[in-house]
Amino acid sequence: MQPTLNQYKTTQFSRIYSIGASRGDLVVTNDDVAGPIDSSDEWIRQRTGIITRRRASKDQSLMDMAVEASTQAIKRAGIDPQEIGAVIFSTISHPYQTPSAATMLAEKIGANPAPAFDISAACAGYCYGIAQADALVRSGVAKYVLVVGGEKLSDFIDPTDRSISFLLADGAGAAIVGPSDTPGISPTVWGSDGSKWESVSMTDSLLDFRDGLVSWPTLRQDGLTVFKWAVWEMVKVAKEALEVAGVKAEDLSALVTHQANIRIIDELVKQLQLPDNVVVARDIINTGNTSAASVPLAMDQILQDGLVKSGGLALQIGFGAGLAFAAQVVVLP
């Protein structure tokens, strides 16, 4: 008789149990960054909506912020770190190509020997991580999954660059995903458009830097291309995410998008025809653009401010370098 393999004990649904947050320890004003780009506080506010951004000092590392956010999420979820069945860390600013940031994080929070791996999907990375955590929990591979989006983008800034430098900030957001008796995370709508690969990228490769051909690579973007893509294409993704979740815009309690630019956020609200009672996360105003960290940080802010209640529905959508995107409807923790 042919032997039969054992199967995982699956669970039908998953949900986000908690969110944790950590922001850079420095508050950087528009006046602090305006000089090198020959700009002003007024120009930056009108163009991006940013009043201040949070950046990490030399004494605060990406890992420091990730540990703080993760520890907070674990405590709020009321679980033991040893119950974590996988650690997913989305980042583009880990200072080492290898080993992964996730393995170090697992050790520091006491989650060893959980499998741990990084995601490089920039601003879409956290939502990519939630999609994978959802699959891991429902398949029975892990009971709880820690998903972290974290960046120290200030390590890759050219202060004289007018395309993106004044947007960038530092922080980490973390979520615990676990089993649920009812649906808590909808199917994810995700993808990429590599035809616009260079729209958000680095000035040069690390190979060029190694060979002494260029200075330290820093981040750049084609702002107009990214703006048009984010506004017109991400509206389609957002609408599809609502459709596959089986809900309408008026069913939402909150919209939590990647905090790229206040004008992009406002245009998405307009195109989705969101009613006034839907809370729109605008964490970019005081935090800035933290890439993979922006969605969980923005969600944490509206929760801590009491603007939304646990159990409501939020459409979260990340989009950026790659160009990569991901969106899902989730039950607020």
Given for the second form:
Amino acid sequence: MQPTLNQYKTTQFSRIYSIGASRGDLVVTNDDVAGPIDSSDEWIRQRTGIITRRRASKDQSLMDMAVEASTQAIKRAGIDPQEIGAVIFSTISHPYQTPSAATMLAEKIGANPAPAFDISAACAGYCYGIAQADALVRSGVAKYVLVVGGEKLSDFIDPTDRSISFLLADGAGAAIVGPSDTPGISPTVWGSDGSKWESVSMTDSLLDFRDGLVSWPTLRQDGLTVFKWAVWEMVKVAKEALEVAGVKAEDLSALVTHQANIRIIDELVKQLQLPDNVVVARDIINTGNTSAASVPLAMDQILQDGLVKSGGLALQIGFGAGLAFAAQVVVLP
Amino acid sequence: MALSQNEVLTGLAEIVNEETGIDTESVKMEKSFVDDLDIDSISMMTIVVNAEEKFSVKIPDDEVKNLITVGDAVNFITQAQG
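Mind sharing the form predicted in complex with its partner chain? What's above is the form predicted alone.
Once more the chain from above appears, this time first in line as the rest of the complex follows.
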């Protein structure tokens, strides 16, 4: 007789245990980037909200920041790295096509031989990672999952580009997701719209660069198309995330969006009609746009500044190149 | 029922006022959004989306760059109402 297969024993709920953060070691002002784009501190502040952006020096790698953020998250969670059952690294700026950044990270933080893999969902990547971590924990595949969003975008910018380069920054944010007695991560509302594939993208393929046809590929965006999508389409996603979570805007302690541009954040707040007591993360002002790292960095900032308390509800939403998006309501660690 | 040019202008002026605080009286047909009203591209996109909703029209992203003056926008919206 054919035996019945064993399957993982499922766990009912999951939550985020902790967040860790690491930012680029350089503080880059608007005056530092304004020259090549014929701009000014005032123009950049008005259009983006950015006062300074954090970038990594030549000696600080993407992996250095990921290790620092992960080590902090593991310590804050109070777990042994050997208990980590999966490492998920979301990044678009890991400079090797293969192997993944996640496998190196797992080794460096003492989580070897945990399964480890990268995901490429740009600014939505951390929220994609939380969705996967939630599923891995609740399905019983892993007890704890390390989710990292990390970027060294300064390796992929063109100082003369007026569309996106002056916004971009470097950093890594990490979260430990694990089992919980109560629900801590709502269903994720996520998706993509490849019809706008070119609206945030690299200038050229690496093959054309190899063949000497183009210079080093860097990031570009069609700012207005992205702005329109990021506000009015993401409002729908945010509302749906609240609905599937079974909460209302007034139940939130915080809104933590991808830190793309303060004008997007402010317009989202307006469209969502958020009550004044909901803390809105605006880490972009001092950190800049760190793509996959921006949601955990922004969440860490409001936690460390004491603006929100552990146990409160936060709506987190990532959106960007792809175009890809993901939103979920989480209990703050 | 399609709105008249004047009605569209009045409605558009309200949207501009809401987004930028500019007095509705200053939003005249011949005024340029950028040069006269000092409206930046991000505010312009917000105005466009609000106008799409208010007047039940579609203003393609590619069309936005052609809307130089308030009159350009009013005419586009009036015609788009069909």
